[in-house]
Amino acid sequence: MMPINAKITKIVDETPSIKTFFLDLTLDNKPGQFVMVWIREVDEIPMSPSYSNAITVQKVGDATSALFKLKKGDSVGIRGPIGNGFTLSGKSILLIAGGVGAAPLAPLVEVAGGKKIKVKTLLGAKTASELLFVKRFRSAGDLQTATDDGSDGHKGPVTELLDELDLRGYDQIYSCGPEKMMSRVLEMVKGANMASKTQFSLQRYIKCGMGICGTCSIDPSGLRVCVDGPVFSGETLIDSEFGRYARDASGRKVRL
């Protein structure tokens, strides 16, 4: 699958380090699926589209780094989409949002939001600046917020919010977010018996995005995050390597 070159069109700063950029394209992708974004002369990532046509980036590396250095009118390569997104069922759900972790989810709400599913989102950041697509899930639905420094709503990881909710009173719930973070959600919903009906979008290291190098394979499965996931039901990843340890860019197993 060879890159398709797309022009940035605009560049939205999101929170003093996620930016958006929309590309003169459309992605034509379902929601939690991903498309790998080619930085010339530097690296090729994984990224979840935030809309049909733009991309939502949290600057974390050099390929990152390199991207926010971007301008309108200049332009990036794009493979795909790729894997398996979010499947919406149900009449009311649950989102838990991490970091720009919200970008795959804030598509999901706007389509549950379009078939009337009762939604309900807790989005999580370091502090209220870093907060993303606020006004997104809250025009689709009911909004709790939580920061590490209590700048905005709870105090304290946004997975203390579930202690407040009956999780078995939702059809769906949906997660994306740092690693840990949803290790967490997996525990809560394994004891509430809702793990088959959770969804979970992993940000892992991935390498070719076609399923052949295997840097991006969950033990002891050996299911490949680019191709089987990037969403996995949360009973899939009982008793895996989820939320304990992940591979850098040589394969090497790296604790979480």
Ligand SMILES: Cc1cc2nc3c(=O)[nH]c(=O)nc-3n(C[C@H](O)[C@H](O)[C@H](O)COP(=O)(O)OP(=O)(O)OC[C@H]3O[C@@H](n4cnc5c(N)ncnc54)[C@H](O)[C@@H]3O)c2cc1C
Second form
Amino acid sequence: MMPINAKITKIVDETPSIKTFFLDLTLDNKPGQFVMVWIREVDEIPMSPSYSNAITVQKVGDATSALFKLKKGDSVGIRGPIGNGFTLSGKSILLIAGGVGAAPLAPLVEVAGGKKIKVKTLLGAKTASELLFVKRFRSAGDLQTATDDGSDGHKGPVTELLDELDLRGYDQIYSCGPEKMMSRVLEMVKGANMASKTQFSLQRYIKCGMGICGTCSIDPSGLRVCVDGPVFSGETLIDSEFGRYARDASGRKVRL
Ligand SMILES: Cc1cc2nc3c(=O)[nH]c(=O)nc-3n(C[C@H](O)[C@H](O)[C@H](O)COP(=O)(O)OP(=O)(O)OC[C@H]3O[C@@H](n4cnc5c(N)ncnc54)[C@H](O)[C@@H]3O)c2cc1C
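Got the form predicted alone; any chance of the form predicted together with this ligand too?
Expanding to the full complex; the earlier chain stays at the top.
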């Protein structure tokens, strides 16, 4: 699949570390699928669209820093959509989002709202100004926030909000965010016998994005995040490397 040229039509500052880049093309993805974004002369990186024509990016390293330097009228290459995406089902759903992990979940709640599915979102970030898409989640349903410093909502990890909920009361649970956060979600849904009804979107290091290089394979199944995921059922992730280690650019195991 060759990258398609996409021009940046608008850039929105979402938080101090996150920007949304609107593009002059429709990405045509299901929520949770991703595209490979080619930042010319730098790198090609995976991003899950946050709107039908936009990606929302947190600046963490070389490629995302280079993307942040682009202006309206500059262009990137887009390959995709790739992967499976979330499967929406049931009448009442719960979402647990951490940091930029809210990016693929915001379009999912909007699709759910259109289908009259009842939505509750637990949204976490380091601090109030880093909470992403608060308005979008609030207008789709019930929203509870958590921040590490207590500047908005519950003070502490967003997963602590799960203690107050009866997880079995939801038809389906969705989560995206830092893997340590998601592995705590997995422990809790496993305890509530809900692992098979919970979908996790994994943000692993992806190189080829077409299932060839194996960089994003998960032990012991060998499932590849890029083509078999990036969304996996909790049941698939139990007893895997998930939450314990991942692989870096050279394929070396890195403890989480
Ligand atoms: C399916 C998928 C969807 C994604 N969607 C989004 C999105 O919508 N918005 C967004 O901001 N990011 C998203 N990411 C993560 C994003 O791809 C990485 O942050 C990006 O590749 C980092 O590139 P870099 O060159 O700036 O940083 P690097 O220089 O490669 O790394 C900088 C730091 O970030 C860490 N890092 C690198 N890649 C990843 C990764 N894939 N996941 C977690 N940590 C990583 C490195 O370990 C290092 O600590 C997604 C990842 C995947 C796999």
